[in-house]
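The chain below stands alone and is given in structure tokens; this is the form predicted on its own.
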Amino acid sequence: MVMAQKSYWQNYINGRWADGGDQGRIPIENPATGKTFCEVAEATVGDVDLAVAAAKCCHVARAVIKIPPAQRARMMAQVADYLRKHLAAIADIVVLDTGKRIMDAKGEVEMAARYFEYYGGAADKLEGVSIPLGDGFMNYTVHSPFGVSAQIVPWNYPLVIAARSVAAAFATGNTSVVKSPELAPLSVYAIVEACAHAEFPPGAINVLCGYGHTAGAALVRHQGVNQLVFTGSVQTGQAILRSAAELVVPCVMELGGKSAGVVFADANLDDVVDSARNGIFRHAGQVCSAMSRLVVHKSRYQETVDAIVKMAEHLSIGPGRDDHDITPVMSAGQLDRIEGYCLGAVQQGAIAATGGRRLASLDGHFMPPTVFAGVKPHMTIANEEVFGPVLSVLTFSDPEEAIALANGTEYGLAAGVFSRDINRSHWAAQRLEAGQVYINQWHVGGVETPFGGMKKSGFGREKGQEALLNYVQTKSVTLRLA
């Protein structure tokens, strides 16, 4: 079946299309118009039990451990060949269901695509190590799979966020419950749809829309599962690891940023200016690590605000399939939250440089490019993560203030340094605590570069060689030689 829009998207449960138990449909809503456009069959606890039995039928048959690694690559690349030439309808989805531009939801399919490209070409190179003894014995180590790996998906980044979960658990040989959101769940049906035309066994993909509340708390609960996999809030992220620990499940965790760049006095601005608006601006700054502050030198503060409200002010808002530099927020909660914040700003004293409120003229859900003035280190704006276009800039005096400025939340994702030294580059990034820091730019980097945090950021690696580790325990054996 070829990807294509339709009124009614169903579960996807041991190779097989599946209603919700209990017959409950889940409205889905275009963030561009506030409008619903279709509808997803709802997962219930029932589903959740048949999807993680299928998992577990699958790992248990050893279905997936027993297809050749080298197998498991050609099986892999043909779900990546399927999402590339699929690549234009698949985006359309993606720009139905998340709002984002058309450009973007392009380059997150063809990212989908080298996920699984990457990782099977990993799949036949996970060697273990043989380890000296002495005479009379043998050992030697082997990349165990946990089993079944639920992995519970946010909605900015649907579609890629699942492909990097799936491409790596299939690679090591686990077998996968994939969560969908239910503000965005279409485009997770690319892979589905793209397994299935490699022939993976039943039961080693699964796929369920449901709430949080009911299919979510259900999988992170369930005995069956091995391995938790999460993308989203802390708070959320906090219950899920609560859960986790009464059942003993290890879990790999993505969770909040407040990501800085650090403005040295000698930055080139071109460079703070684009990264702007690439590192908050793009999807309406609905990226964990957005670049969602700037702690900038007090003799470069004035024109780096100014420089990056006129770029702002010059972007245009509209919706993602006319590819507007600014697109919708998600939903009208989510809408009201920024705004929100915003008011919160004024509130505290900050300055609303540009924006801060939403766009009431246009339909759906807009909000404008926002640059706050005058942040101080203890306004809230400064703190908690606002999941918007909302840029808080701060100054500094001294580099030590700088890196205690940036280095001043709970969070603790990603990181920039903006400098033409490179001495002074370096010795920023050592000690910003993030798991990515960039300099002199924002968001570069590939499925190659292992991606995560530190803090309350999260844990664990997702991306690069390193997230394979996280789907396999190490198995060690010891022979008695004769």
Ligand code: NAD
Contents of the next structure:
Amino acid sequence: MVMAQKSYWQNYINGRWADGGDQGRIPIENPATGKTFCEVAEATVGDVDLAVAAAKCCHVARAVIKIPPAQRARMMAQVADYLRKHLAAIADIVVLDTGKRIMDAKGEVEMAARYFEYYGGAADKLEGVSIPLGDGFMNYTVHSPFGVSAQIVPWNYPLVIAARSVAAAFATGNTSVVKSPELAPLSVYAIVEACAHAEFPPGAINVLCGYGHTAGAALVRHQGVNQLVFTGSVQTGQAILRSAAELVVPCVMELGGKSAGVVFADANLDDVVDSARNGIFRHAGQVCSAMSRLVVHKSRYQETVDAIVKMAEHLSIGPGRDDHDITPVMSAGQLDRIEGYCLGAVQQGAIAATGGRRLASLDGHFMPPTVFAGVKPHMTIANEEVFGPVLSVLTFSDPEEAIALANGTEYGLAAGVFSRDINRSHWAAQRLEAGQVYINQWHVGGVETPFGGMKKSGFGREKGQEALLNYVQTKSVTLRLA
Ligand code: NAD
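The block above covers the form predicted on its own; next, return the form predicted in complex with the named molecule.
Shown next: the complete complex, the earlier chain at its head.
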């Protein structure tokens, strides 16, 4: 089957498409119009049981483990080829589902393909070690899969986030149960189709769409789950960690952010403006590692605000399918939330240099690019994740103050430095409490670079070779030689 636009999508359990246990359906809305355009089967608690049982059965039968790693790598290359072959069709679905611009949707499909290629290439290279114990003894270590990996996916980049977990799990010999996001589940089915095409064994990948409080909650407290990967908000992450404590299973937590770029007096302003375009206005700012704050040296403050406002006011606004710069936010609820933060910022004394109110004249859920000047560290807009196209600009006088401001929230996902001075840049990179630090750019990095948070942005890493270690447990084998 080739990825096609359909009016109804089912769950995928044990190698078969299936309705939800109660025949329930979840309506899916196009963020650019606010209109429902299809439905997906709603997974029940019973469906979660079936999916975990299928994944467990596949693991216990060693159906993935006994595929030689080099063969697993070839199957994963076929998944990548499939995704690339159908890139245009899948990207159209990503746009309908998430609202992002077509150019970014194509980039997301390509990146999903890269995950299968990259982790496929690592499947036969995850080597153990031999530890010297002296004459008469021998020791070696092996990396064993956990078994059933449960993966909970958010709505902003569902395809690429599901791809990175499914690919790492399969490369290491695990089986996956993916809970896709109820607001934007469709693109995850592209992975199912690609894995079916590559003849993954039944149960190796199972995909359920369901609500967080029912299907999601049932999955994360299921006794059959051996490892959890969660990408989403801090609040949901905390609830999942409580379930994981009961199960005693390891977790990867990829949570939110309130990331700051520090603009030193010698910064190249073009780099800052480009980074704002890419870092906070792309996908309407619905990016966990968005550059949602700028901390600017007082000598460059006004020109920085002016240059970003000028750029923002030239951005085109409209549906992702027409490749506009500013695309819709995910839902009516998300738009209310973003606008609520903006109104609160004004009440607390921040100045909306541009934007700040929804674009009620357009169908769909549109928020204009928004820049707040005069933001003070105590304000809500300087501390909480807005998850929209909203930039807060703060000012500093000396470098220590800049670092303290950048580190001054409970988050630690990303941070940036803008300076022409290499020593100052690396000094700041050392001091910033963030899982990734960008210098004179924002968001450059690929499947190869480890990604994750510090502080309440989470722990564990996805992407890069390091991520594979989250999907295996080390077994040490020692023998006495006869
Ligand atoms: P969310 O936490 O509301 O939902 C994420 C997923 O969790 C969804 O699939 C949802 O159905 C599920 N869920 C909700 N309640 C659950 C429960 N009790 N048990 C199990 N599952 C449950 O987040 P969201 O609104 O979908 O996504 C936005 C958030 O995700 C932002 O905070 C963003 O920063 C974060 N995010 C982080 C990364 C990263 O890599 N660090 C990437 C993307 C998004």
